Amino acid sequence: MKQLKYSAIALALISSLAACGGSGSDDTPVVEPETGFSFSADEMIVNLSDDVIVSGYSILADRGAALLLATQTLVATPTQANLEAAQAAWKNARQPWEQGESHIFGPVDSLGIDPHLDSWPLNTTDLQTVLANSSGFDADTIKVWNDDVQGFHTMEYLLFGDGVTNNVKSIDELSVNERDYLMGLAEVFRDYTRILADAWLVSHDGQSGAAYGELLKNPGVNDNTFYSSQVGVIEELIQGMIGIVDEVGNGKIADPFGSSVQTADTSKVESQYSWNSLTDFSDNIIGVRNVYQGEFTGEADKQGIVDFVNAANPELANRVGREIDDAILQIRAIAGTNDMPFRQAIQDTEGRVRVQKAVDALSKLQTSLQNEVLPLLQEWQGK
């Protein structure tokens, strides 16, 4: 959104020249409009860079250490109550990933940590195979097979069973072999989750080069040739929120949900194992309210592209706020009264019509950002 300003002198001067009724006269000045706005982005950047992606990469790391040990205890004491620990560590681990995935730019990228960690579709034929004929399953062979059985979804899985009816899984129903996997793919799942954080924290290509945090919060110094201004940092964020959303709403809900129940495609649910789909989609969207509001959920206020937005236009701001807890709660609410899971609520008729408010909740929050935030960019007077 362009906004325009003029100045009182500028105003008088128009007056004025009204008044004369104009000469015609060549040397008429012009005058110029003042347009833009100003913005000190520095403890913007500084404060998303260290308190919300840092942080969460942290977190990720922390719950992915804690998913292992899980899993060694499950592995020790194979009982109903460790497999439904094990259980919990995996959602716990799920959360700060999903909501991550607001800003998946960087290391996760450059890496390829993403598809180590959260390949779908689950390759289940090659699971079998592998199950069949393989023992012993320690991390460094399990990491050089294909990203489609590892990760997530593929300890999700062994975790849950194929969730087709239900998302519980007795212990009596995870074998000895199963168990062993489960434990060799915590393993490396852990690795990959510490060599992201220290991406961020410690050497982005873990080795010589600077920490991607300080990259970020220094554009254009120290031959920095990842960002070379504070305009790049920003848009790399609105584009990161613009990317999951509109992964949200035309990928993860429309695919499997199609044009009606009868092209309904439940193979194309991600984490339709353990059921924990609607819970993805709103910890993706909440990811874009903690960069847009620059604070996890809770914590104090600090910058975030809330106040970038607020600089230009405080009615666009705050709308746009309104719009992400508006798409958050749609998600939520495809559940129904009855706790209904995704993959049914794709095939039930009135769960259909609350998936179709949800996703044009995400339509309109798409096109704001598109629309009217990241143009903004070309109007701010930063550096």
Given for the second form:
Amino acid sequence: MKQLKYSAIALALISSLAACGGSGSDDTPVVEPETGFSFSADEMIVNLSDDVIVSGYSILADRGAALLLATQTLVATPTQANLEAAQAAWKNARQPWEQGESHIFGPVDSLGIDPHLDSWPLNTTDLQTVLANSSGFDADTIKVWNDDVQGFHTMEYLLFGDGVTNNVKSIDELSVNERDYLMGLAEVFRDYTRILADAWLVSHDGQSGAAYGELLKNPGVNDNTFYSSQVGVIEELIQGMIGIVDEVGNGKIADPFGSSVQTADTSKVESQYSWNSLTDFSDNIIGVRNVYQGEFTGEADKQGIVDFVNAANPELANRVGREIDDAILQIRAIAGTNDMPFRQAIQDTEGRVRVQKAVDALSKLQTSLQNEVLPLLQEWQGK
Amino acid sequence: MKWNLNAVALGMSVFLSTNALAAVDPEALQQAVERQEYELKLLKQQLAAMAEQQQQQQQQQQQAKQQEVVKAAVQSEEAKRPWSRFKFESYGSVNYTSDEYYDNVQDTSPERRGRFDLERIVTEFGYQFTDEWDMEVEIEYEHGGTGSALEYDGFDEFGEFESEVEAGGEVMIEKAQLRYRPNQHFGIKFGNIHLPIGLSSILHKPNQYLTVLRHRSEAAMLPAVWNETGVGIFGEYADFHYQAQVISGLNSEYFRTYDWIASGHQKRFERVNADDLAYALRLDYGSFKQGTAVGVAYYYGNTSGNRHKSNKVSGDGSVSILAVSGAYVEGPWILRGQYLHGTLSDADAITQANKSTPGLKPGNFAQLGSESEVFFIEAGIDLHHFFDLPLTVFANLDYANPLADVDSGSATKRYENTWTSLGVNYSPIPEIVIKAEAGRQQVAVAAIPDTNFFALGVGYQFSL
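Switching conditions: you have the form predicted alone, so give me the form predicted together with the partner chain.
Below is the entire complex, every chain and molecule, led by the chain shown above.
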């Protein structure tokens, strides 16, 4: 019996070896998995890298420079009009940053740029100490200080006031020292946004390394230790989208929202001084849409993640698009008919109903991205 | 013995001399015979006595021999039983704390939280190889747990700080030393040794300090029970105890606002960078372990060379710490105190480097004090001297300011803390201590309200 078994194995081995060594004739049919799909990702990856991500950081750097200019003008000529121009410049700079949070990987993470620019919450106690004890603020000194007294929200606080009853500040309320500090902060901010843009465009480590944009566009090429395949790039992009949808729904909105009016906590509301919170949140999801569609709102159609999803499942591609739009709409709808800011809405009975709707829409989108879009990577016959 | 032989010789000579006078008078002969018989009898008795003495001597010799054999046997038996040279000790503590905390830097309405902590279980074993040579290994299990090591991978991307396992707790070798001590005046130890900086390194068993947790002031500045790899000499002359050490230094990549250089203790890495060494000195009069003493200690070492990214800071980043401590333990009275002052050079450069080192994200906790200052005073009365109750009551004051001064700008007062408390230590048996403590924490920021804390703890220690 045993012998028979061995003979059978030997026979099988010999025949398979023979098959391997055989001629080029290949009559075994290629088995196509039923769920597989093919999609050429080259164009999509190049487009997302150049026209969405790198372009977004370039805009951020430009607006950082514009913000510095606005604060310099404010210091030179402290008028109400110049204060309002600086407020507008702050909001302008905020937009590309918040949209860019849908792809917060690469240099923004590895160079630790995020905490320098967007540390939250602000440490008002220390800020008062800094303003009381120092003057003539220069950028190099400020860079050494803790992140919670610099960046977007410190500038926001100085520009807009405490935000408890309004987001309007008059020029009389802004002291000379506060204006100087604002200008120093804007310079630090400009420097970091420039470093970030350069890391994507010129060199990822600011030294001899390749530009991060090139690394993202050329996975698996030469000594690209960051991305070995297109699958890795697309996964990074989809995970980035999931990450920010999760953060907006379950963090930025849900944390201050609490489980009831009593447990709502306005101290946790981001961008509460300028009452820019709802704009922040919708910009975050617009950032998701930019990556998904492959272009900024209103621009001509280019390839994005939607094209990848469409190749596998057109119905899903459309549905996710609608869910993104719906999430943006629901976030904006929190303002209601009387333009209620988020910090007020979480303490308002009807406002809370609207907030819940937005949370639900974000949760639905997150589920689709996580359970349906991300698994497509396993079915994709790509590189 | 000599005396015996003389007696025999004398007897013989008498016998021979009387023999020469024989055969003259039968009566005289008779007398001579009798006398000879008597002398012979005496001689026999003497011989018998001699024989007896010899026998006794032999017996004594045999007994001595036997004793030696027994002694040798016992010794070899002992040699086979290494436990007689083995030492085992253990101590540990479990705590319950209830204190108030703030959610974030903006939060000024604290929330109360109760917590249990299997703070530490320490096992210490040692072996006395010879009278001069011994070794000791101390293993500490903190928070009941395992732990994770941080790795620096220089080949990955920009160089990456990787931590593979996230888990509560730690298992650590706290000490692993070999000692050679030929006499009381001088000894040498090497391996992983305790630094004599900070009283916690000397008094770390639960019955050696009064508070439930170890002194918070020291924890805000130094590594708790500071151990490094290196070599040290030590000894005592009269009541003076000295120590001098050369040990591995700190890595400034992990210096943090809230505990100054403490996090720079390289225990988080599997291998310790040793491009910058450090030096520690201590001189005590009296013994802190036994009670009353005063002492000074000094630590000095550079830190920039031990950074993984050593090109980020151009200065030395030298740390110097001066420690002054005293204890008065007499009768029912217990008074202990310690003052630590430290300076850090290139504090701004290190702050800037830590904020911009890829992958290393100290974030908000980057600002470093160019000076740091902490102290504590604890005072207790052992009521056992007055009542039949093994209870000590105590009062404690801890103060910490890891940002006593900064190179530029203004230091945040968020980390300037004062803790005051009252409590009791109850020892049902000497090996066990049960502690309770209630107190108040004050942050030097006016906007932050004072908070109250409460702590319960149980500790043990024993040695075999």
